[in-house]
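A single chain, nothing else alongside it, follows as structure tokens in the form predicted on its own.
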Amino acid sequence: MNALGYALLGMLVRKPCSGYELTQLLEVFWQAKHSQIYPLLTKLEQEQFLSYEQVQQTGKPDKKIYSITEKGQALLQDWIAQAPAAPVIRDEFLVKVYAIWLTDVHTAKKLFEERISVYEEKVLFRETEIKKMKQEHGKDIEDITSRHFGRYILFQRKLNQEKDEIAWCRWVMSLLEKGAPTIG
């Protein structure tokens, strides 16, 4: 079983979901493609770690709503108790930043402005989602026994990281401003 399989079970232990919903929920951890998720869901179902209910839709193909089984929950509980692997970070932007001295200040600024814009959208999304969680679940959201607790604290973590990324980009922009040669 790979980490993505455990991530899927972790999403399903909170609530039954379609494959599409699972893809959306996973964005807190990493980007997983449908081509990765659906074969893995089939494998998890074959191994009886999850089951599904076929839901008919009008004008659309039927969809499957997946639920974790007791066997899947037991597997997930055992996995949670184990030490996690070291995190894997792959960010093309950071590779570009490492070699940024090869470009001009205007191009460098544009790269950071775009990054800030992307992260500002992420912050807005995350703040909206956290507000919804608080409205729907009240103080229970901060109770470790709540099924929503893990999602809540992960969204808070992502929000902090996204805000930190914006602050770092603005700091770099200030350095770029100082180092920009004057034209004229």
Contents of the next structure:
2 protein chains.
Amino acid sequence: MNALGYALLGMLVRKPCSGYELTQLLEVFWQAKHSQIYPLLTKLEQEQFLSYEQVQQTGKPDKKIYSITEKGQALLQDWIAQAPAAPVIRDEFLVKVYAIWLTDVHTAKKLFEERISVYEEKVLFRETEIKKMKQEHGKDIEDITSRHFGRYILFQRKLNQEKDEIAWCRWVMSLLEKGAPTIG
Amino acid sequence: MNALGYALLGMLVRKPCSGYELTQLLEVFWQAKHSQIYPLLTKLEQEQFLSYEQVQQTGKPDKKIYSITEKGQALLQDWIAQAPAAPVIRDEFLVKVYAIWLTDVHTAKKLFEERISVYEEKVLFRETEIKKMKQEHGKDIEDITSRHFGRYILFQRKLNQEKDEIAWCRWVMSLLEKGAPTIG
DNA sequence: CAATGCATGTAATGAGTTACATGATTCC
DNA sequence: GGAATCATGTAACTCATTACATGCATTG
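Now show me the form predicted together with a further copy of the same chain, since the one above was the form predicted on its own.
Zooming out: every chain and molecule, the one shown earlier first.
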């Protein structure tokens, strides 16, 4: 089993989902394309960590709703208690930032402005999601025994990080201003 | 050319390095193993984006010191001006956190304590590196035209993030305490 | 005397992306 | 009429990790 497999189990232990839905929900901690998810779901089902139910829909294509089995839950529980591997971060923006001195101030500013606007959108999305959680589950989400606890604390973390990214970008922008004061 | 290729160019435009050194320096923004780096350096040299010089050493194995060519620098410059791809973050710890309600408070605490100690070490390392930069290059590093500017602002960002990770872990720990107050 | 650091490389395998493939519905 | 959303799947390819391979010097 690889980490993506556990990510799917972790997602499904909270609530049963279709592969399509999982692809979107996974965005928080493990980005993966549907072409990787669908075959893995099939494999996990064959190994009896998951089961599924075919659901007919009108106006929409049929879907498979996957649920975790007891065997799957036991496997996940064991894995959680083990020490996690080091995180992997691969961000082209950071590579560009490292060599930013090669470009002119204008190009540099554009790069950071674009980054800010991307992260501002992320903040809005994250805030809406957190509001939804609070409305649906109340103070329950701050209790470790709630199945929404993990999702809640992760979203809070993401929100912090996204806000900090914006703050950092603004700090860099201020350094850029210093170097090349605008004439006006 | 893939992003790792540009990451190598970006690293080498600051100063010439051996493949071994690059493997370590790349840690900030693009984790890669030497088995991926060495063949790619060979390829980039064949395509004349890099050149190298064989350096004999005593007591240590010989090494190849790679430098970026003008052709390589031009390629990198063009790439920087283009919009970066979305970042990829894959962190097993976050997967575990998402399903943390499955475990007992003790296991949960251990997971977060371990995370804190890993990040405390990172903070120390990062602070030392930043101090070094300031000593070596002074206020120069806050100027975009300095070749150390990118490295400096990236390290500041990393340091912020690592400190925030610790703060977030402590916040979660406080929620865990609330749920299961220690008797004593 | 075992482990770690320096230093470079290849081969096999696993993980992940892009492209190909289909099809109805809804929104602009 | 074109794009986006829902929904699942496979094939080809690229990217990344693990394992194999070597060898000397220093440190504990």
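Numbering follows the first chain given and starts at 1. Basically, rigid core = biggest C-alpha set you can superpose within 1.5 Å across the two forms. Here the structure is a predicted model, which means the values were calculated and not measured.
- Shown in the overlay between the two forms, fitted on the rigid core, is a CA shift at K33 smaller than 2 Å.
- Once both forms are overlaid on the rigid core, the distance between the two CA positions of K60 between the two forms is 2 angstroms or more.
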